[in-house]
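Listed next as structure tokens is one chain, alone, in the form predicted alone.
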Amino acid sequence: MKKSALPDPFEEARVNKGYGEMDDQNDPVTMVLGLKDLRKCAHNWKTFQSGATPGRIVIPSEVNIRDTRQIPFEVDPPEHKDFRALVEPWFKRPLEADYKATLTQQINDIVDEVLAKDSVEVVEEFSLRLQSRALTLLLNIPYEESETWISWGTHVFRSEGEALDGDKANILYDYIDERITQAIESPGADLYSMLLAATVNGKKLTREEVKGVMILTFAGGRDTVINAVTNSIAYFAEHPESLDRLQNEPDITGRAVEELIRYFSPLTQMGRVVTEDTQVCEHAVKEDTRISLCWASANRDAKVFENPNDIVLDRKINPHVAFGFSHHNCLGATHARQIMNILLTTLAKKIKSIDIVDYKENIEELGEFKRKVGYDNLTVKFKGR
């Protein structure tokens, strides 16, 4: 098996029964594994709730490390629609020409930086830096602020060997509180200031609501972008012909981005809280237990995807759910897609080959399943064209 491969640990359970089971801090989870069943549950927000105790729909659960509700992520309709309508235009800014031009320059610069080095640890020295620098654009704040975020390391809520780390999470919460105070005292053109000046249904957002949007913005797009970028580098190291193809056929770049995101599924799953006794996949689930929408499993469903365990760069039919599904589809998807589109274009133009020197896989323990989600570290040598 290639070093860049991400096996599908869910296939047997998905085919035989449609669900899996795992425990998470004594709060068990029934995992919905097939694409059709997952979509059905995602649509049914009345039975499978996002607006539960803050942190509970995340797996691993964050109820012990935060009590701020992430918005609009942990809000159900009809309120969800109002919050989403407020923030969505801001998160579509990556489509603007100036935004794209600046992001292109950032990604060109970091590729040039790593080309000048003998070897590079991709997670810390490439993916984290790329993600943090790009986030300054999304928040519309000075580029230099990215150095603070880089100093936090790759995980906002976790430290080495810990599922959750409340002390580390408090670094983020305290930082956001400070920046909200600064924006109150000296408003600007940044996301904090936009939220503080905004109204939903005629009411100004509370400080706690602003904080909820900002926590989501920081936490939701960190590990996921880092995983997507790092896994892509590993893939191209073992498939240099794919870089050549992207250089020769730039029109397939958009489809290649969707296919890499489908295959890597940077976020394995997301939970919902059950509001009444019901069934999923003919399996009984009780009120106030949790299910998860297992994006990573659904994205390998052979009933939907031909050759699901292969990366087909120009895959034409690709209804993946790596960015979620239904009203809670990922708010940062436009930003993430733009990063990946520009990254693939830049790598195809500048990189001839990538050699893997050393690596350690990041394996998630999910009850009966073990899933490779990416790498704890990946050292490579880049060779330019």
Contents of the next structure:
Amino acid sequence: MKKSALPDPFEEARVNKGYGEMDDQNDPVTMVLGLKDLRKCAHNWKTFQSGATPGRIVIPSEVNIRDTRQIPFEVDPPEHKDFRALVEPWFKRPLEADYKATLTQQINDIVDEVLAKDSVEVVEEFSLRLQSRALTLLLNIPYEESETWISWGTHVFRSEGEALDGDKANILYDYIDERITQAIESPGADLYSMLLAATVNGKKLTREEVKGVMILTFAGGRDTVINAVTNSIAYFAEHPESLDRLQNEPDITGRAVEELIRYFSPLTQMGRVVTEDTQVCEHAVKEDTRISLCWASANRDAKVFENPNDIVLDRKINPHVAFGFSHHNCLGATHARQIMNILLTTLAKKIKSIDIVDYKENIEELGEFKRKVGYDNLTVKFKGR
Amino acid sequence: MAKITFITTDDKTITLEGTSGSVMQLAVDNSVPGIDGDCGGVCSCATCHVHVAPEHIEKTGVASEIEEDMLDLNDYSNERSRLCCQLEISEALDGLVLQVAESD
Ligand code: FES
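For comparison with the form predicted alone, would you give the structure of this protein in the form predicted in complex with the partner chain?
Below: every chain and molecule of the assembly, starting with the one above.
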């Protein structure tokens, strides 16, 4: 097994019965594993709702550490549509030329930084920094603010045993409260101020709603981006020929981004709360229990993907669900895709090879399944072109 | 070369000329409203959804199974729906008229 491989632990269950089961803090989850079934459930927001108790659709559940509803993520149609329409243009800004140019500069700089070092612990010294700096662009706030977020370390939500840690979550929630207060006192051109000034259905957003959007923005794009970036470095370490190929055929970069994201599926799954007794994969699920949409499993479904466990850098048809599916698809996808696109281009231009020196895998325990989602740490040496 | 016409959701008509690549790319390069092409054309995002004018179905052919599966669960799809990233520009598409589909 290559060090950079992410095995698919769901295959047998997916093929044999279509679902899996796990417990999560005494609130069990039926995991939907096949792509077709998953899409149907994701689309059916009436039976499988997002607007449940805040934190409950997240796995592991955040019910005990969070009261604020994340918006638009934990809101169902029809209200969902108006909130989504409000934030959508802001989250499409990564397509603008200025945004792209600044992000390119940031990624160029950080690649130069690690090239100048002897060895680099990728998670802390590369991915977390890259993610934090890029987030200042998404929020449209000064670059220096990223220093605060970097100082929090990789796990704002997680402590050592992966259990949810209320104290760490509070660091983030208190911080966001403080910044909202500042934006009320002196509004600027940042996301907080935009939200504070916004109206949905003729009503101003409440402070709690603004907080809900901000928590989503911070939490949704942290571990996911860090894993995508770190896993990319591990992949290129073992596939230097892919760096050469991207340099020689830059036109495939977009496809390569989609393929890496399919393969990595940085978010393993997302839950929904069942609103009526029903069935998934011919398996009864009861009202007020949870199902999960297991993106990581669906993205290896051999009924849809040829050679699902291989990274086919220029995969042409790639109907993956790594950014979710239907109404609640990932709000940060444009930002994430832009980061990955620029990262691949920059690595192909500047890096000749990467050597893995040491690593520790990050394995999620999901009931009957164990899934590698990335690395707790990954130490490498970069060699420039 | 092919002339392709897009009718936007607010009934504006945009006619473009292309020689190669996908219809989605042509639309994105020319900022046709409603065609975003988020996934770059790998059939994953459905932000390139169009309805083919009834008289032009023969030009485009029908959707593949994978494309069909994506469209199946789209609230705005009908029997003339296509994801236009799956339409390769060629002479055969000359004169094609596409209605940009609504989305949420
Ligand atoms: S551009 Fe994404 S499906 Fe066509």
